[in-house]
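What follows is one chain in structure tokens, specifically the form predicted on its own.
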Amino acid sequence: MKPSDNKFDVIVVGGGHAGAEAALASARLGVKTALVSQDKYAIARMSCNPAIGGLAKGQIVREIDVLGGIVGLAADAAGLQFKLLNRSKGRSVWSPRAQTDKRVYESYVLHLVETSENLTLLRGEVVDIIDKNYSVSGVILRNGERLASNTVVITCGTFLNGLIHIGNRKILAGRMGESNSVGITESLTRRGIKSGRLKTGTPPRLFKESVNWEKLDTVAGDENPVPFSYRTKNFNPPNIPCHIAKTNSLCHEIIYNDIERAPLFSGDIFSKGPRYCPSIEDKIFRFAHHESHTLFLEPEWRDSDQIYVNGFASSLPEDVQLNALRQVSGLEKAEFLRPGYAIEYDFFPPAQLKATLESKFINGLYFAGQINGTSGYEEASGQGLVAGINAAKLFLRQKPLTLRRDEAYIGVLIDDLITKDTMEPYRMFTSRAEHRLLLRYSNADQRLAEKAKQYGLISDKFYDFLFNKLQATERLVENLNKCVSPNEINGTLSDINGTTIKHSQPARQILKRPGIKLAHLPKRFTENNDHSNFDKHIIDEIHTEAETIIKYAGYIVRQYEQIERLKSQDKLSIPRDFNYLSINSLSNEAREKLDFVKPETLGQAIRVSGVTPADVGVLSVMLYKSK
């Protein structure tokens, strides 16, 4: 690199899912961006589960898509099977998920990175930041080279002082076969930013030919699959099955008898792991009353000879892992391509960040992904997108992007991170969102399209498509105000719930009945709505969304009323230098937590762990007095 080429508007450190989204988002906004990675072929690597989406995670992918991000497009291009989860439950928890070909996914993202305007991919390892007067001014690579920029996004995943555990074996690595990163943690802690340690893990990979597939149950995707991205055209993915196996008492006994050889139980690991994705040894210990646990055997790419054993993450010695798995029906002759392992790594408690994901201590320094204590590709991608956008906006001296809890799951994610204690890896669930009925996968466009346009995140063509789709949904909802006669509907009503009508009624009233769907109404209600410019899956989504709006109208109105009552709290800002420790009428815990988090608004303060309603009352009075 020439000396004149080492100045950038935004530098992104790390090329995982957060880093790729951050760099691409920054570049799309027209600023000169560098993505620094130790290995370009590790860009967006699926180091754990070869899948995208799932409960709440699928909604995040949809939101990323509407905001111009790429994870949905990549998943659609690489998908092996697609499934809409929770169809038997309420609309608020319907969530898309795709099993993916990890090689195609990674190649797709790498191609975007290498061909995007304004984006330079640099091979190297960042070991230090450069700052002056509490503002970042660049980074230093291990070879001594300096890159200049007033905005830096750190997205190092599990690489910071990463340590792999397999039984009593310890390997310094960021992932199996990849060196860890040393220097950034030390650089940031010297500047007063607090760090911690977390743990995660991954299951073993099996040789495909060592599995007796005839003994396993088959699980296929949906016959009419739904893509993640509104920009995906000619969507016709394969439907390659996964398979299910079950652990048993013999498997459990082997694990339990050697459980003290697992680092989590021997005392070698003190870091907290993900509560909702425990290792198999943790499952056996904590849920001893369960006779079996479900294992999903998933291909890692099309025609893969490498099988991912979802549900069997482990840090036990390799011989114990293999012996236990061989007790499972269908896995009697299982052979490892790679054993499972645990990994410990450094993270930075995200309460030290603003809602923009910028550091509260060093201007222009942003954090995204597992470095903030999260787990999952989707959570990392959402953070990366927001951090990349805001780094670019800071350089452009434009308004930063923030998302409220009622606007997006990404908003819930970031708000939880900056106001709650991150004592274990954070994973998104629909239950974390108090307004989840408003955060449906099928209305991400309604929630975020205008914001995406306002911030210049998407093309005019894409915005026009989303606008036309929303208009079509509104027309359909309006059309359902028209009446339906007894002759048109009584046959259907009699078959479904037995209660017929004597006089004509608005179709929406009929649709509110339990068991009645839009498809049960006369076809004139849907056929007269012009959908000529939309693919079938978009038309289906328009119908689903119109049906949801009508069926859940009362609940939706109540949630909007609740949101309006709470908005005033988030409008009341708190000065950066507000002295919580001097307010004796606050509880000791509240003073300590608020002094550490330093919330930006009263709304954030209310959501800080350990702050009681009484503390909120005291703080409100003090803030209004200071105005």
The other form holds:
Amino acid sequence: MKPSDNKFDVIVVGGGHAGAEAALASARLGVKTALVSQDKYAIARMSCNPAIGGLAKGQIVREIDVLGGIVGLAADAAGLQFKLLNRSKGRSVWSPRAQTDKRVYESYVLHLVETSENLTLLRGEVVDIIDKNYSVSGVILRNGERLASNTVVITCGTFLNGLIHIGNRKILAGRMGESNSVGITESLTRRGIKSGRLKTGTPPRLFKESVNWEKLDTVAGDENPVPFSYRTKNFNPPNIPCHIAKTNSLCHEIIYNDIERAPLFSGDIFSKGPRYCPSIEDKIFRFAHHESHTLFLEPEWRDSDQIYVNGFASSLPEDVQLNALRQVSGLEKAEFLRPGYAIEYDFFPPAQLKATLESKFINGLYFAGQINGTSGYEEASGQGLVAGINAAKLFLRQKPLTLRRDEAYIGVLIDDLITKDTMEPYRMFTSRAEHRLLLRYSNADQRLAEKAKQYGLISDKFYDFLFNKLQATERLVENLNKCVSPNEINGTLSDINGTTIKHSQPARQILKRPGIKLAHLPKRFTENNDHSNFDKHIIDEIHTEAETIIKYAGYIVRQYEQIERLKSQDKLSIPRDFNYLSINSLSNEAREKLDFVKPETLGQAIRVSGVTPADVGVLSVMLYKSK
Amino acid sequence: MNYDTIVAPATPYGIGGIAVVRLSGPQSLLIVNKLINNNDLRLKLKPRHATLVNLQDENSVAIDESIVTFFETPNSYTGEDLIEISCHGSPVVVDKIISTCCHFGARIADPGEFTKRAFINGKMDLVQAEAVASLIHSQSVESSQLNLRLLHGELSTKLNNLRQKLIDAVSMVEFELDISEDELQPDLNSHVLAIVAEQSQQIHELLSSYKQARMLNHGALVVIAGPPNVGKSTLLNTLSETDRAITSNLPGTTRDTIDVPLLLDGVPINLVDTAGIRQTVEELEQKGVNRTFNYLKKADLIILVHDPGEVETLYYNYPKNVPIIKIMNKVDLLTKTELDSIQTSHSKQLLISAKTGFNIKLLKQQIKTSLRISSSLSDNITITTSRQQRALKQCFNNINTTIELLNSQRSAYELISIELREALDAIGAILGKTTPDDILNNIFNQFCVGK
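Output block for the form predicted together with its partner chain, input the form predicted on its own:
Up next: the whole complex, starting with the chain shown before.
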């Protein structure tokens, strides 16, 4: 190797969802990037469920897409079935999800990584970082080789000191069958960065042939699927069903009788697991009155002989898992390809990061993904994208990208991470966003296209497309100020039991009524709107958005007013060296929490857990004093 | 300097000769002009001139005649446009002025906020920063302690219950929006409606109790009761420092009730002396006893009097929700030894002598404490400050909008969630913040989540 071969502008450690997104984002910004992974065939590996998107996560995928990321494109390419969830509920919680072919997904991303300009994929295990005067300057591999770079993104997933539990069996691994990674945690804690331990789990995989499929119901996707990515062309996915099985009392009894053998119950595991994704033993223990739990049998890839048993995460001994599962109708002869397991791993409490995902202690060192205490491919990808962009921006000496809570779920995600205590792996929920109504999957472009352009994250062509789409939406909304006459609309109104009108009225007034859709209005409102160059699903989305903007106008204004009120607090920055411990008027809890978190702005300080409005009042006075 | 306009009483809460309300911020003048009834005086407030005006609320209902003084920025306490309204010292008037100001766009100031603004606007020396900070701290500690005191009884239980019910309702909604991938549950609407309709009723009761503000407006009803001839009338005379009640050593001297309004260290009370309770055949006396019973039901506080000779006999069930101070009168007739022994045997009773004035100061203290501390002054009156009232009003509006949304069958649950969260935020102004994590925790506790 020539010396220059070992020198990069940005190094990304780990090639999971966060790592791949980070490396690609950095490379797109034109800086020389290295992606270091133990195994090139594990790039963007879907370790757990074979699906992308879902409630709140689908919105994140859309945001990543508008910011130039790839998870949406990959999911569209790999999708086995697509579904827009929550269709019967409110518009802001409509969320796209796809069951995906893991192999296609992984090879799609690998292909992008291998063919991307400015990006080098290196095989190796990083065991240490090199730093000087609180700035990172490179990494050291297990074989002693050194790579130089002033910006490093750490995305090690569950690999750091990963420990798998199956009953009382313990295996050192990062994922089943892949060795874990030792050294980075120790290297970072030596430098004063705090670490913690979390736990997550995954269900068993079954041999396809061992399932009696005849006995199971099927669930298919939507008949008119919508792609995640605005850039996906020729979208024509299959609609491959998954299957539903139901647990029963016999199954529950077997688990209940041996529940002590699960490491969480026996006391082998102390780390906190995700409550939103409980193991089957946990569900049976805590909700004993539930007679049955639904299991989804999902293929891991097209024609896969490996079946994912969604809903049966477990760390019970293999024999108990298998025995219990065999009580379920259709699974009487089930055979494991591998049992479910729990895994414990190191994470670094993310309150030690800035909103850019850069460490507050070591310049140039970024963290993204599960090591920040999150869970989920989408959460990891979103962080990876932001960390990768900002690593490149740091090298380029350009302004870093931060996202606000009111403009993206990724903004909510990162702000929560850096201000709140991490008690369990963090998963996005729409209810975490106080401005949920503004964060729709169908308006990610409205929210983020300008920023994407401003930071140079997307091509002119893509931006122009988004711009045209937004213009079309605005024109349509404007158009709906025009009036409809009683003649035109009363027929429709009486058909759906609505009150008829006596005089002409602006169309938007009619549209505001419950149950009225754009399609109920005369065709002239939608027809003369020059949509000809858009695909049908884009036109549908323009219509949905126009409807939403009008129907929710009052609430949308309310949310914007709230945002305005809070904005000044987020503008007021707090010096890094601000001494909280010396302010006696702060409550003890606030003093300690603020000293640990070291918020960057007054807005962040307010959201730190345990900080009261009185503390914020004191803080703002002291901030003025220090100015 | 882009602040909103804040308003708060500058004088302590309670009845006094004059109370002062202060507004500070860019909208102060605009807001106060909207309260001024006299057309000719509107928009003509001169800086540093006291102007007598009639104030009215947003519905043009007269509030009070007050003196308004305008301090123009930067020559004011806070450095902003500041207005002082000197009104008559009744909590009802003060609250009305404040709520009208809020209606026109002001916001109730946080503890120490006037001082904080003064500091920020350079009206104070920099070395005073620490002092300001600790002032904010101490005021908020004080106000939270005050809140705790106010909230330690029924109101606290009621509000906490209310909050928990609202969290339950939000959790149901959020479970559907955030976790469940199934179709919307058909009975979600009726479940949420049942919860919020009940809470709406509860808040309505609380709010109407405040409107009456009966106790502070007309004085708390303190009823002296007990068997005949224990010195009730003497006690009334002593407490009111008058000779209103005729006293004698004959049982049954007082046949009618006697009502004396008085200020007990600034707390307005109506002190009522009643006919002694005993079984009687005499018609006139029986009528007096009946009247006593009626008063007891309405009382905010009962002073139950006995004397050492009287065995405590409970021939009447005193209303359970009214605080009672039990006293033993005529201890001046006892020897020192008797006094000591009775002090141990009747430790829950306050020993006094209405005749000599022994322990009367202590009794006055207890009357005041009982009236202020107990949130169950009467079953209705539970909220006491304009901050609480505004919070509950906000909450009430949100809940009623929720009910409208539920009844419109729009299944607009994300809007319902916004309304319920705002309702919770409003209660948060009294009880502390409800965070998204509180809601998620509740969901994880109550629902079996995860595939």
